[in-house]
Every structure is written in structure tokens, then in C-alpha cells.
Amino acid sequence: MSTEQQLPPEVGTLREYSEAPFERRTEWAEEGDLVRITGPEEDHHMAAHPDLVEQVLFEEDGFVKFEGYNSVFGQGMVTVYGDQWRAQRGTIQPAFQPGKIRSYAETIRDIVADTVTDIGDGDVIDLRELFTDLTMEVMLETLFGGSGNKAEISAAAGRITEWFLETATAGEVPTSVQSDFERGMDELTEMIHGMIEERRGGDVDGDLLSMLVSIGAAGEADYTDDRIRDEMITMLFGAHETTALTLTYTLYLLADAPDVGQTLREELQTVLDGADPGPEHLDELVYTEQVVDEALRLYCPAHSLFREATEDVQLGGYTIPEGDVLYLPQWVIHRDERWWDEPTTFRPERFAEDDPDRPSFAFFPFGAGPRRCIGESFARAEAKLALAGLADAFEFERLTETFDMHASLTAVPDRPIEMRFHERT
């Protein structure tokens, strides 16, 4: 077997991985930039070098998204390829142009202001619960045009998230979890089809759902009702859960970093001058964005990108066989001391300017290449405005000091992360 046909070196098994995915990835990355994890059917491989990430994400021939996504996202943009993907992305792109982001920011301003008002001095708050509620409301008001019952959609989405967690860790999903997953999917399908019917024949309000219903199957992307449902479920998870987790981890880190908090508050005092953060402040919240980026580096909700090889692929001098799975782990690369000085230290200033010695793909929280997250600007705007509004109003006292990570669809904490909020004078 020639060098080009060799398999990556074996470092462990999928059973070992499922027991502690974050710890195993970190350990196995020390064995090499491209390693193999053996499984009972197909093997999995981990590419933990920015150059390999660039090759896979910019030269996607030979790889497709992980097949497990299809059970949830169906015909949504994240799972389709070729002309169909280009048609869907082109159809959706106007919903995420700068002008639309500015209009969404008006809505975000109001929701964040209401959230601040609802929090009392000394309240103990589960951060993930707080931000799950906030980001769900933002998503329903902007992309769904105010439709949908927040509590019912959150409950259905929670059943699906639990299924992803069990799929990633247990291998064989318990019957009760599978049943809840199917119930959650049925509930989301019924709710979204109901929203579609409400819009059919009505005015287009400028939200994504109205736009897709207006275009429908007559457009190049062939937006049937089922494809619209799949697209909106894709947006539900892409525009909601990841941002909620980003804010959860940001406040967790901020509460134990008084110097960072002081610098952040100084920026907020200067930029906001007592106003609620809104679209007019986005470009000026420079340090605020650095704080968010540093949280994304340390606790990236998209802890790893997954791809399946559709043919034998040459990568890093090795062969990834057809049918095998490839990991591109943000969790490892974002914490690699080769690219990051003091990698476990929370230091937002590191994003103040580009490091010429750091590879471009040492930081890719929203992916990269042609399939980079379409909602990145939306997510960044929402995170900045929510952080600005809360940090301008409160000091944060960390009550949950430690937690472990679970590898679901996203990187989720294994327990509530509680914080006491103290009003700033």
C-alpha cells in the first residue's frame, strides 16, 4: 500500500469516543493531525489541523453532510447539494442581507429590553433557560413573522435535541427517546404547516416564512410545503439553539473575568450612553464582539463539523475510505496551543487584530467555504445586542462553577448553569 493509500493511524474506538467525546478528541489530537477511530461498521476520522479544514470545506467534492441530519432537516438547505442547494441558498439569501439584519435588530432591541425589565436584582437564573427563551422569541418574531406558540415549539424542539444527544452518546437510542423524537417532529410539522396555511393568500410581511410561501413550488428551489417545513426546522435549530448556548457560555466566562467585564462596561457606557442597544450601535460594539468571539473559541456550540465520504478521498497524505465519517473539531482546533497563546485563558483582546502566524481556519465557529452558515451575521447581531443589554444593566455572580459537556447536535452543558444577577447602579 502506497503512502497516498494508507489509512490514518488508529487511536481508539467509537465506544471510547461516545463515553467522553470532548476528552477523547483532545487526547487523540495529540497523536496526530489526522487520526482514525474504529467502529463496528464504518470508521470515523478526525482532522485537527486548519489546513485540513480548509481543504475539506473549500473542496467539498467527495464529502457530504453527516447522514444523521437528514432525519431532522429533510430537504432543508443544510442537507441538499448541487443545483438544488444553490437554488435554496439563493432564495433565502435576501433574508440575511445587511438591511434585513438591521431591521431584525430593532426587534431584538425590544425583546432584550423586555428581558432586562423582567429580571430583578438578586434573581438566580438558569442561563440556558433564559437565553433559550430569548432566542426563540427573536426567531419567531423575525424569521417566522410572529407566528407560532413559543412554549409548544420549544417543547417539541427539546425532544429532538434529546434524540440528538442520545444518538451521539448511546449508539442505540432508547425506545422512549425515539418515541419522543417522532412526537416532536410530528408536532413541529403540524405547527409549521399551520403557519403556512395562515400565510397562503395573505400579504407577504417580509419574514422568511412569508417569503418562502409566496415563492412556493413555482420558484427554482421548488419550495413545496414539505420543503418549507424542512427549511424552517433548519432555521429553528440554526438560528435559536446555537445563539442561546453562545450567550450562556459568554456570561459564564464573563462572570469570572472582572477585567474583561470592566472593559466591556466602559465600551457600553461610551457607545450606548444609557440607550437600549439597537442597530445603530452594532458597528461600534467592537469589544463586545471580541468577547463573543472569545466565548465561541472556548465553548463553540458547533463543537465539530461532520462529513461523510462519498468516495475514497485523499487527505493529509492518507485515504478516507468511502462511507467513513470525518470530524472537523472546533473544540480541539480552537484550543490548540500551536495557534492560540494560553489557549484556555479567556482573553477577548486576542481578537483585536489578526495574528499573521495563525492559520485562517484556526477559528471557524460558523464553518467556512461556500456552505458557511448563512445566518452568521444574524447570530452575531443577536449575541452582541443581548450581551450589551444585559451587561449594561447587571453584574453577574457565578453560582455554577463547573460543568461537563455533552456532545449533542451542539455542545450542551450537563447541568443548569446558574447565575445571580445584580443590578448595576
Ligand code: HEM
Contents of the next structure:
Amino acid sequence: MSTEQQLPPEVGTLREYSEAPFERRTEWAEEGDLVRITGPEEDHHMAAHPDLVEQVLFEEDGFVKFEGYNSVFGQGMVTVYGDQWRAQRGTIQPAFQPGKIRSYAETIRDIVADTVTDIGDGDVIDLRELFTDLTMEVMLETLFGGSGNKAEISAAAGRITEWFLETATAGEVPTSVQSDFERGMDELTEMIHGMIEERRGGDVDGDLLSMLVSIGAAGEADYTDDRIRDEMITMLFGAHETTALTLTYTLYLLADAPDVGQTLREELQTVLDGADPGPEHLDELVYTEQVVDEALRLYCPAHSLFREATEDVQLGGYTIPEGDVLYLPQWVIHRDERWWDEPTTFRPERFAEDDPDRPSFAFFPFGAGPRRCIGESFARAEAKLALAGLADAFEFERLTETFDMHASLTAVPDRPIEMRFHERT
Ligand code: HEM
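Now show me the form predicted in complex with protoporphyrin IX containing FE (HEM), since the one above was the form predicted alone.
Then the entire complex follows, led off by the chain already shown.
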């Protein structure tokens, strides 16, 4: 074997990895920036250095996204490539322009205000449940134009989320979870096809779904009804679970950091002055954004990006053979002490200034390069406004001190994270 064809050093097996993915990734990263995990079929490799992240995500050559979840996303933007991807991304992009985000922020203001009103002094709240509900409502009101039955869509999405978790952790999916998954997909398909018909009848207008229906299969991206369904399911899962987890972890961290809470509330006092947070406040909520960024650093919902090599690829002096899987782990890189001082400390101020010694891709919660998250500014606006509204109205008392994490499609807590909300006077 020549030097160019050398494989990365082996650190363990896929079986060991799947027993404790977060711990194993951290341990194994200490053995090198690019390491190999052997599997019964293909091997997996972990590239835990910002320069390797940059190379893979910007050059893109030789890798495709991991296809494990294509049965959910079908031909949505997240799974397609080349001209087809460019056409779909180009068609959807206008729904995420700054003007649109500002109009979504108006809707978010109302939903956050209603959420604040519904919470009573001393209520014990399951954070993930609260934020899954909030982000689902935001998504249905904005991208789906307020149509669709929230309870039914949430129930179907819940069945699919359960399947994500089982496929990621159990290897073999129990029959009941598989049949619930199929039921959830059928229900979503039927609901979205119903919404498409409503738009054809001219009953709803002005949202992303209406835009796709009016462009339709005649447009460059060939939006047949099935592709529209796939795109909306992609948006549904891209948009709500990730943002809900971001807010869950943000409040969990904040409740144990009184100094951060104080600085945050001083900003809210100055910027909001008692008003409900909305689009006009977004640019001024500077520290609020640092709090969100710091939560995204420590508990990034996208705990790792996955790619599959479509040919032998040279990376970091090693060869990643065709058919093998590559991980780019935010979980490890965001906590690496080479780039982050006191990496496990929650200190939002570290985002106040760019550290010239820190490589750009030591922080990539929304990915990087051409496939970077299309919904980043949407998610940032939503997280900032929800955090601002809740932290201005309540103090948080942690009832769940610790939890473990499951490496599903996203990084999910293994138990409810509960908190008591105390009204601020
Ligand atoms: C805090 C919240 C969010 C996080 C952490 C997040 C994270 C990510 C990451 C890491 C990627 C890149 C995946 C890869 O390269 O393999 C991605 C892509 C994507 N995200 Fe997000 N996301 C969030 C919110 C959203 C929202 C609100 C939407 C839609 C409204 C969305 C829609 C998408 C889509 C469609 C893609 C695929 C883009 C493409 O392939 O061109 N995400 N997201």
C-alpha cells in the first residue's frame, strides 16, 4: 500500500461505538484527528478537526450524504444532488430571505406571547414538550400557512421521531415501531396532499406550500405532488425538532448559570422595555444570541454530520475507501480544548468577539459550505424571540439535574428535562 492509500488508524468497532456514541467519539478523538471504526460491512471514520470539516463540506467531491433516512425525506432538498438540488434550493430560497424572516418573526411574537400567557407561576414544565409544541406551531403558521391540524400532524411526526430514535440506537427496529412509522408517513402524506388540494382550490395563499404548488411540475425543480410532499416533510423535520432541542438545552444551561441569567435579563430590560419580542428587536438581542450560540456549541442538536464516500477519497493524509462512512462530529469539535478554553463551561461571552486563533469551522452547528442549513436565520430568529419572551417573564428552576443523550437523527435527552417556572415580578 502506498502512503496515499493508507487507512486512518483503527480505534474500535462499530458495536463499541453504538453502545455509547457520545463518550466513544470523545475518547477516540484523543487518538487522532482522523480515526477508523471498523464495521461488519463498511468501516466508519471520524474526522475531528475543523480543517477536515472545511475540506469535506466545501469541496464536496467524493462524498454524498448518508442515505439512512431517505425513506422519510424522499426527494426533498436534503437528499438530492447536482442540478436537481440547485433547482430545489433555488426555488425554496426566497422563503428564507430577510423580509420573509421578519414577517415570520411577527407570527413568532404572537405564538411566544400566547405561550407565556398560558404558563402559570410555579408550573412544572417538560421543556422538550413545550418547545416541540411551540416550534411545530411556528412552522405550521409560517411555512404551511396556518393550514393543517396541529394535533394530527404532531402525532404523525411523533411516530416518525420514535422510528428515528430506534433506527439510530437499536439497530433492528421493533415491528410495532416500524408499523407506527409507516402509519405516520401515510398520515402525513394524506394531510399534505389534502393541503395541496386546498391550494389548488384557491383557499390558501402566500406560504411556502402555495408557492411550490403554483410552480408545480412545470418549474425547473419539477415539483410533482410527491416531491412537494417530500419537501414539506423535509421542512417539517428540519424546522421544528432541531429548534425545539436548541431551546430545551438553552433553558437547561441557563437555569444553572445565574450570572448569565442576570446579563441576559439586563439586555431584555433595555431592548424590550416590557414589550413582546418581535422583528424590530432581533438585531439588538446581541447577548441573547450569544446565549443561543453557546447552547448550540455545548449541546448541538446536529451532533455529527454524516457522509458516504462515493469513491476513494484522500483526506488528512489518509484514504477513505469508497462506500465507507465519514462522521464530522460537532459534539467533539465544539468541546475541543485546542479551540475552546474551559470547553465544558457555559460562557456565552466567548462569542462576543472572534478569536483569531480559532479556526472558522471549530463551530458549525448549521453545517457549512453549499449544503449549509437553509433555515439558519429562521431558527436563530425563533430561538432568540422565544428565549427573550420566556426569560423576560420567568426565572427557571431546574428539576432535572442530569440526563444522558441519545444519538438519534438529532441529539436527544434520554428523559424529560423538567423545570419549574417562577413569574418574575
Ligand atoms: C437550531 C436549529 C437547526 C439546526 C441546528 C440545523 C442544522 C442543520 C445542519 C447541520 C444542516 C446540514 C446537514 C448536512 O450538511 O448534512 C442542515 C441542513 C438543512 N436544514 Fe437545518 N437546522 C436547524 C433549523 C432548520 C430550520 C428552521 C429549517 C427549515 C425551516 C431547516 C431546514 C434545513 C434543510 C432543508 C437542510 C438541507 C439543506 C441542503 O441540503 O441544501 N433547518 N440543518
